[in-house]
Each structure stands twice: as C-alpha cells, then as structure tokens.
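Just the one chain here, the form predicted on its own, laid out as structure tokens.
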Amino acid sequence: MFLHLAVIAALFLAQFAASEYIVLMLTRIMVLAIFAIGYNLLFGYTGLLSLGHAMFFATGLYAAALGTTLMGLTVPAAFAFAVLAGLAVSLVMGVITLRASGVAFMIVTLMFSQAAFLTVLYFGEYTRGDEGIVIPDTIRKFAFLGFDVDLANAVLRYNLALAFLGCAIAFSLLIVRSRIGHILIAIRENETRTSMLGYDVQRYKLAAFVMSGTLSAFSGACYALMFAYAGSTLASIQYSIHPLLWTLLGGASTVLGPVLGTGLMFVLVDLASSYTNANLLMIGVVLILLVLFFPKGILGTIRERYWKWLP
C-alpha cells in the first residue's frame, strides 16, 4: 500500500518540476494506464488473453464524445453515460465471448473488436471516421458541485487524471486482495481444479470481463473529454495490442506493472523518435532485451527474485 501511495505522491509532485510538454505526456500516460490496469485484471489475474479491448476503450471514447457534441449532455453526464455504456457492452460481449476459450477466445474478441472498428467507419457521418470528433472547449467548461471546471486547463486536467489513476490503482488492489481476486488467480492457474472445488468459474470470469471492460471504457471517456478528441485510430486493433504490450512490459499480475509499462513505452517511443525515423526498430530491440532479462515483465521479475510481497 505504501509503495502505491508513494507512486501517486511522486506523480503529484512531478507537475511542479516538469515542463508543459512533460505534464501533457504524463497526463496521457495516466489516462491510458487506467486502460492497462483494466486489461491486467482480465489478462494478468484471470489468464484470459483478449485481443478486442479496443472495442471497450472506443465505447467509452465515442459515448463521451457523441454524448457532449450530438446529444447535448453535460461533461459529467456524458462521462457517466460512457461508463454505463462500457459496462453494458462488456456484459453482453462477456456473455458471448466467454463461451469460447483459449485461442478461440482470442479470435472471437478480435472479430468483435474489428466489427466495432468497422462500425465506427460505417457511421462516419456521426463519428467522422479518421478525421475524428473534436470537442469544443466551450463544452468542456462546466459547473460541478459549485465549482467551475475547465478541462482545457492543463493543471486541472493533470490532477484529475492523477485522481482517476489513484482510484483505478485502489480498485485493482482491492480486487486482488479480496476473495474474488484469489478466485480469479486460481482460475488462471488451474481452471479445472477451481471448478472442481465448487466455484462457478464462468460467473467469476464474466465478473472479471465486465470489470476489465468497464475500466477500459472509463479510460476511453477520460481520453475523449480531457484531450477533446475521438478518432477511429483509437478504435483500431492497435489499441487492443497496446494494453497487452504495456502489461507484459511492466509485469502482468502486478498492480503497478501496467502503469510502469505504459510510462516506459511512452518514454521509449519519445526518445527513439528524437534520434531516428526507425524508432520502431529501436523499441523492438529494447523490448527483446527486456524480455530476455525480465521474462515476467519488470515488476513481475522483481517480485519473483526480490520482493515476494509485491501485489
């Protein structure tokens, strides 16, 4: 717990020393880290490899963007609408996709995600396809609990992203240390034995799927409203691969692994881009080295070798 609080405190203090560019990058990292934390609940702790989480991220993204621009909802109402939409979509998709397992589950989630991506392009009249939806700054100014909020304000946006990240970390930690978290880990390790012990495996897998999808939609809604943009690129297969990569890099089945992985990947991309146009090659080399020396991700390997107590 103290380690997690220290990370939140360090991120809070970072804004006072960092440049405007770094503050903007950290804000984006924190929002997308919530996406990775949600993915980790399903993949890291339950052992279900999904290739369709871009669908849930896009659900929150477009529900928030269309809610404010097309439906006339206030920002808080659009945010709540986006999270509820993510919960509903993940529940329906979970009931359908969890009928499959293993490779079949991966393929089914990928197919649904691609169908969602094509739907975004098909309804380009509303979603504006690759061009995307830009949310006007006037809409992003609103009153909440007696306070005037402007999401175009970089400092407010940073601290709001930090607060949401703190909530996501606390939620993940609560789940992991609870009875349901222990059951999810048991399912990951040996689903057949867990079922033989009398647990309703499908129900717990569905619960993990819904929690994961809802957190992903939460992240998508944050992204749309904080950065005033929703585009089809954010619904593509790339955004199903990203959270998997971030989670593996930082350490699957660790609470802070997805946060570390997201931040490290952004730093690698930024540094590589400043030196060469072949930035993906440099990133690939670094990732290969990390896999060789940290086979369970950075925090996962550290936990295995040194800090056994790391959740």
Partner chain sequence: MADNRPKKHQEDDAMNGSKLIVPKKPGLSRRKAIKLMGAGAAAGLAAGPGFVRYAQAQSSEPIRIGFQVHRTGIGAAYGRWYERTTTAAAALINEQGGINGRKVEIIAEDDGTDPGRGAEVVEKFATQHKCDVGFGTLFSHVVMGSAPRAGELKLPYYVVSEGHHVASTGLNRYTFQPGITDVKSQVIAMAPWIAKNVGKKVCMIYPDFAFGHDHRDYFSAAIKAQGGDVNALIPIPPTESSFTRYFPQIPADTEVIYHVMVGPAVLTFVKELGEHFGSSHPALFGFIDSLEAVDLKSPGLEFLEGSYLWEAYPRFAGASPKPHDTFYREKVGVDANGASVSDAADISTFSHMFGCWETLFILKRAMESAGYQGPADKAKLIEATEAMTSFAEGNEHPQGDKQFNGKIHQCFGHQNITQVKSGVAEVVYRTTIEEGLYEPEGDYTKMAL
Second form
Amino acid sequence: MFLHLAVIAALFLAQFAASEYIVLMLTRIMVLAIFAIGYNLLFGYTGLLSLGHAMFFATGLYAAALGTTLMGLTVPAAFAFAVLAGLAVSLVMGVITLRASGVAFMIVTLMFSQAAFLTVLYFGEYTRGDEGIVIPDTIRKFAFLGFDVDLANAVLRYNLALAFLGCAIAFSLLIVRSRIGHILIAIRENETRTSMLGYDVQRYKLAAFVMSGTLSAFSGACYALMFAYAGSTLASIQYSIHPLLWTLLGGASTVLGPVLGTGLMFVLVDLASSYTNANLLMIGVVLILLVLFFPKGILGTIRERYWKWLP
Amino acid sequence: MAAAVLALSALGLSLVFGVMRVVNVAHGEFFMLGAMLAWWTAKMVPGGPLAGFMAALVVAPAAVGFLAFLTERLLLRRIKYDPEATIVATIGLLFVIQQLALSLFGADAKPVAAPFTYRIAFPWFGYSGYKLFVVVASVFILVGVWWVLARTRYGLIMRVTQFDRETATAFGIPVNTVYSAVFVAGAALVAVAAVLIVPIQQAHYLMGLDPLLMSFIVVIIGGLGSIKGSVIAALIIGMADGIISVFFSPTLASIIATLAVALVLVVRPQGLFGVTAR
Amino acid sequence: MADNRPKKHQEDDAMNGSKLIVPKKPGLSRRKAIKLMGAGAAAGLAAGPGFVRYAQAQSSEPIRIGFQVHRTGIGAAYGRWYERTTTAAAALINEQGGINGRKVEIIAEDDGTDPGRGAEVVEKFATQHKCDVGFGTLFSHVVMGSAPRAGELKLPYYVVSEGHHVASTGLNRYTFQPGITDVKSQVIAMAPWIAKNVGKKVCMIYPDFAFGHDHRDYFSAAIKAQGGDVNALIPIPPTESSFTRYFPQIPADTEVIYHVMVGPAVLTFVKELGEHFGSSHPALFGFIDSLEAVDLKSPGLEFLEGSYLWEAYPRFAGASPKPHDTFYREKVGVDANGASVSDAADISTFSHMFGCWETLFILKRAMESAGYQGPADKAKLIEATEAMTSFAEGNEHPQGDKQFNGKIHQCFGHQNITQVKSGVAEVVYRTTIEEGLYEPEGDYTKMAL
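With the form predicted on its own already on screen, would you show the form predicted together with the partner chain?
Next comes the full complex, and the chain you just saw is listed first.
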C-alpha cells in the first residue's frame, strides 16, 4: 500500500522536475498503463491469456470519439458512455469466449478482435476507417462541476491521467486483496479444485473478464479524448499484443507490474528509435527473452526473491 | 484455387499442432520468409524463371526448415512446449522475423515470375495455367503428407507421439527428435507453399499475417490437428468465401466469416471434423 | 483569476496562448483520487508545472526540421524515398546558404507508419529535439493522429500526404499541405478528360477504407457532372490478397475500370485482372499509387500495356525533359526512368516524393518572408505561409507551378494522365490547375494562433 502511494507521489512530483517531453510521455504511459492494469486482472490474476484486448480498448476509443463528434455528448458523458459500452461489450464477449479455455480461448479472442477491427472499417462512413477521426478542440473544452476544463492543456492532462491511474491502481489493489481476488488466483492455480470447493468458477471468470474489458475501454476513452484521435490502427492486433507485452515485462499478477512494464517499454522504444529502426526486433527479442528467462517479469522476479509481500 | 492455397498453407500449422499441441504464431512469417527467399533465389540463379523456381523449391524449405530447427531447439524446447508460453514466444519470433526481412530484403513488394505462363481462355473469362498447376501441386503435396502419416513408420511414430507423449517415451520413441522433425517439416511445408504461391502474389515483409489468420481459420474449422479436417475446411472456406462475398459487401463477408469461425471454436473446440482433444 | 504562480509560468502560458483550468473552488477530483493522493492533484493543476521555456535559438544554430518518416510499417517503401528526397533538398538548401543565414538540420524519426507512435514523434520534435517545424508525413492516418498533437504543441506541421484531411479544414491552424495536391482535387481534375476520351460508364475498384472512399465519393460526383455514370462500385477489404472472385462483378457494359488499389497486393490485383480479361478488356484507368516503387516491366504487368495512369509527376522523363526536371532527378539520384541511379531495379515513388522537395523550399520561402529567427516567430511563420498564393515552376518546384489557398492550407497543381506504351508511361494529357479547384470547405485563418 505504501509502495503504491509512493509511486503515485513520485509520478506527481515528476511533473515539476522532468522535462516537458518526459511529462508528455508519462501522460501517455499512464493512460496506457490503465489498459495494462485491466489486462493484468484477467491475465495475471485469473490466468486467462487474451489476444483480443484491442477490441475493448477500441470500444472505449470509439465510444468516446463517436460519442463526442457524432452524438454530441460532452466529455464527461462520453467517458460514462465509453465505460458502459466497455461493460456491455466485455459482458457479451465474456459470456461467449469463456466457454473456450487454454489455446482455444486465445484464438477465439484474437478472432473476435479481428472481427471488431473489420467492423470499424466496415462502418467507415462514421469511423473514417484507417484514417480515423480527429476530435476538435472545441469539444475538448468543457465545464465540469464548476471548472472550465481544457484537455489540450498538458498540465491538466497529466494530472488527470495520474488521477485515473491512481484509481485504476486502487481498484486493482482492492480487487486483489478482496475475496474475489483470492478466488481468481485460486482459479488460476487450479480451476478444477476451486470449482470443487463450491465456487461458481465461470461466474468469477466472467467478473474478471468484465472488469478487465471495462478498464481497457476506459483507457481507450482516455486515449481518444486526451490525444484527440481515434483510428482503426488502434484496434489492430498490434494493440492486443501491447498490453500482454507490458504486463509480462513488468510482472504479471503484480499490481504495479503493468505500470512499470508500460513505462519501461515506452522508454526502450523511444531510446532505441534514436539509434535504430529495429523497433519490431526489440519488441520481439524482449518477448522471447521474457518467456525464456523471466516468465514472471521484473516485479514478479523481485517478489519471488526479495519482497514476498508485494501484491 | 483459393482452397488449394489455403489447405497448403494451413497444412504445416495443422501438423505442428496435431503432434506437438502448440500453436506457432510465427507460421505466417515462415510463409513470408519462404516467399522472400523464392524472390531472392530467382534473382540470384541465372537461367530464367524456371531455374529460379526449381532452385527456390530447394533453398526456401531448407533455409526456413533450418530456422525452424533453431526455434525448436533454442526456444520451444526450453519452455517445455508450454502452449501459452509458446504463443507468446512465437509472437516475439514473428516480430523478429519481420524486422529481419525488412532489414535484409527491404520494404518493397517483390514480384516473382511464374516458371511458365499460360492463360487458359474460356469464352467469358480467362484463367491462369500456372494457377491450375498450383492446384495440382497442392493436391500432390497433401496426398503425400497424408500418405506419410497414414502409411509409413514415420507416420506411425508421429501418431503415437500425438496420442500420448509418455507412452511414446515408454516405447522408446525419441520424442524430442520427433518434435524437432515435425516442427521443421511444418515450416518446410509452408515454405514450399510460399514458393508455389509467390508467382501468383508477390513477396512483401508484411504478407505473413493474412495466411496466418486464414490458416487459423482452416485449422480450427477442420479440427485442430486433423489434416483431413483441414483439407475439407479449406475447400469449404475457399468456396464459401467466394459465395458469401457475392451476397454481402466483402468486408462484411470477412467479418461474418471471422465471427463464424470464432463461434465454431467456442461451441465445438475440437472443430467440425476433429476428435476430442486429449 | 488570481494567479500567484511564479512569473515565468504566467509568461509561458501567455506565450503558448493556452488556457489553464480556472479553479473556482478547491478540489477537482473529489472521489477516489483525492482519497488516494490528498489534495495534490488540484494543487498541481494550479501550480502549472512542466513548462520549460524554449531555449532561445541562437542565430548560429541550425533550423531544426523534424522529419516524421515511415521507415518501418506499411509505408516503408515510400519512406525510404521520402528520406532520400528530403536529404537531397536539405543539402541543396544548405549549399545555397541555408535559411536566413542558418543551416537546415533534418532530424528524422521513424513513426512505424503508426498514428500512435506518430503522435509521440511529434511530441518529441516539439519538446525534446526543440524542432522549429515538423515535416514530411505521408500516410493519412499518421497525419490524423499527429496533427492534433502538433496543434496543441504549436509546432508548425507541413505534411506531404495527398489526403484531403488538411483541405477539409478539420485539422488545425498549424497543419499545412503546401507541396502536394490533395486527392479530391486530383480526382476532380481528371474526370472531364476520362469522360471525354476513355469512357463514360465507369466501374470503380477501390480499397474499402478511407482512401478508397475518398476516391469513390469525389470521383462518382465528378464523373456524373460530366454526364458519365459509375455503373458498379467494388470495394475490396484491406485484408485481401487475391482478387479473382471480385472480377465477375464488373458489368459487361463497362467502358472504364477505375482502380486505386494500394498496398503490397496491388501487383496481384493487376495480374489477376489480366488473367480474367485477357486481351479484350475495358479501358483501364489507375492511380500510380498502386504501382509506386514497382517496375512497370515486372512480370505480370504486361496487361497494363495501353492503360492510363494518373501521375502527379511523370516517372519517365520522356524525350525532351525540362531542365529543372533533369536538375531535380540528378540531385535526388533518380534516372530518367524514375529508378535509382545506383540500381535500375530500385524504382522510386516519383509521384509523391517531389512533395518533400517542394515543401522544403516553400518552408524556406515562408521563413524568409517571415524573418523567422526561432520558435518565438512561429505565429509569423504560420501567417507567412498562409499569405502565399502561388509557386512558380523551376528548380524549387520541378513538378510544375501551383496555386496555394492559405485559407485551407492546401496547394493545387497540375495532374498528368499517362499511357503505358511498351512498359513506359508517356504523358497524354496534363490538366490545368483550374480543373482541380473546388469550393473551400472552411477557413483556418479564422482560428486562433
């Protein structure tokens, strides 16, 4: 608990010390870390490896982007709409995909995500397909609870992202420490036994799936509204693999792992892009090395060796 | 035509999954590499498209097979063929191979001349003679693989390994060697498919995703690991795809097909023709 | 608003013209955030940290141009040539003494042809590399993803994309496309000639996403205005790698097939079209986009013989090239066939990359007329760019003369229709600029700087 507060405090203080560029990059990292935290709830704690989380991210992304540009929603309403959409989509998807398990689950989620990606293209009249939608600045300025908010403001955006990330971390901690969290971990470790102990395994898996999908959708909504763009690339398979990579790197089934992983991968890609164009190579090599040598990721390994208490 | 190409590119994936119970996500990249090598060989070998084509039929499977051998030894064996870890690791491999192809061969689409060109003219439309050849060649390869699996000692060994790893070990079958061989064979097969297909399409470093997804579809519908199922599924899909796209907008057809496959996998995880997985 | 922050921050805000939120009562996020982090968030918002003042550029420092280049991803084939052209143009500008006495420095970053990474690269240009301008983006989705960031960070952003996004006035005051005509204008300009000389019953085959939809919408309207008719629309999903099964949908009475396929599968497309039709087929009209970086003599492309192509800038120099055409080719390292001088098999993206060259010279002209000294003069640079109206043909604009509309930040040039004869595309018609003009859809100059 203390560690998590310290991380958030450090992120808060970072904006005073870091350069403008780092602040911008951290904003993006924090928004996407929410995506990774959502992913981790399903993958890390429940042991279900989805290859289709881009569809949830895209759900939030497009709910927010189309909600504001076509349906005339205000930004706060668009956030709410995106969360509801994420809830609905992940509920339906969960009911269907959770009938499969193991490798079949991975492929089914991948397939559904691909269908979602094509759907975005199919409704090109509204989504503008690959080219995407720009959310005008006029929409991103709004009044909320007596405040005039302008999402184009870098400082405001940073702190908003931080607040959202804080909520996501708190939510994740809360779940993990609750009874639900223990049951989810029990399912991951031994599904049959958990089921025989009298728990409705399917229902808990669905709960994890919906929480995970909804958080991902929320992250998508943040991304669209804060960075003013939604496009089909952000719904492609690449964006299903990103949260997997980030979570694996930072440490699956640790609360802070996804945050660390997201940040680290961003920094790695950014640094490397000054020297080489082999971004793909780097992502590939990191994935392979992780699987071979650090299947538990950075924080997972630290927990195993030193900090046994790490949630 | 589409069905033959599908069956051929799905064959390797099906074989590997059937025996080893792992999904190789880099399968499409093996395909891409095969196509790239076909282009490269055609460029290097003098004596016209036919000589290049023949050389590619040797070079591409050999090189891709060697890469698969390394992958199996250095990667899959070390993670003990854990199904989920394998998927993650082969996703990594996918990126690595893409980057290498981009760096080594460049980003342009690369056309390869067909070993022969002959257009069969019907009154209404024409058809490429080479495409017909691809269909025939595909049938030969499929029958060949089936024959090896069903009628030879190697096939028996593979089937035993597929049936149960431990029993196989108990019977003195070198399971590790079998795994290696199957993985290499799967990769070599898809490389051959690529060499056959590349004169119809062309080589490009991002071309792997499509055959991968299509192979997934075929293998799933056909039943993971069932070669017979894969072939039937490829035929069905190859034709259904054309028929669906007459009635719906093509993008919608793709969506429907993808959803249908996902639902098949949910409702019948063993596929339409597969036996229940152990 | 009682702003008791340090003076520096107030100045920065004034300089950036940004509005901070106005806290009328304390505590913005009253929920979990506050519980978790105390009142920190609200305090942070008011304190306005994070702004580091731009280092005032010294006159001896180079002008830094952030070049967003597609080195990887789907745009890599184009990116390579965009980079060569840009390097050549920058070298020439420096040879001629730079801009306002300062050298030009190109800072290239790969964006992976990805809008997400593209946006990050723009942020990096503006805040890390302290670039004066951003430049050079081709793919529309990267432009769309990046432009909002450029607008917010007030980084003048000059794209070379041929999309209609800039001219639609849906982007922002900081985004320009002065070096290449947009797709709407290209299509409108050519429709009359097609209707008159090739045929009036047109079947369109196009990729089923935004680029294809632009063609569908603008061309359908334009050909109808000429008394023609689009008799079938065949959209093709981007995941397709074989096209044979779509061809039976082409109506028998088709006079012209209009194709704008893009991506690595286009060669397959043309080949399969050839197999389908054989020697008797409707006339073909295609966008060179399909065949950029592809040799017209590639196996399977024999079918294109006699067909018409749109080219912004003809790849083949022809029998009597103009001196500035020769000059441009020599500087970039391209021969008279549009291939690299060092490798005849290495075909350039000739109809697009000239945009990089011309845009850099436009930038030079705009900076000189604005007396541009450093980022503090950004507003002047924007206004100077908007004030331009035309560019004369010459070494700086080898593709031809152009009109520029400052209100929609878009230029309009001549288009070329070429015909393939023994594997060489020869110009058969060059449109006038007027043929490609349309009513402006908005006005960027009314937006705040």
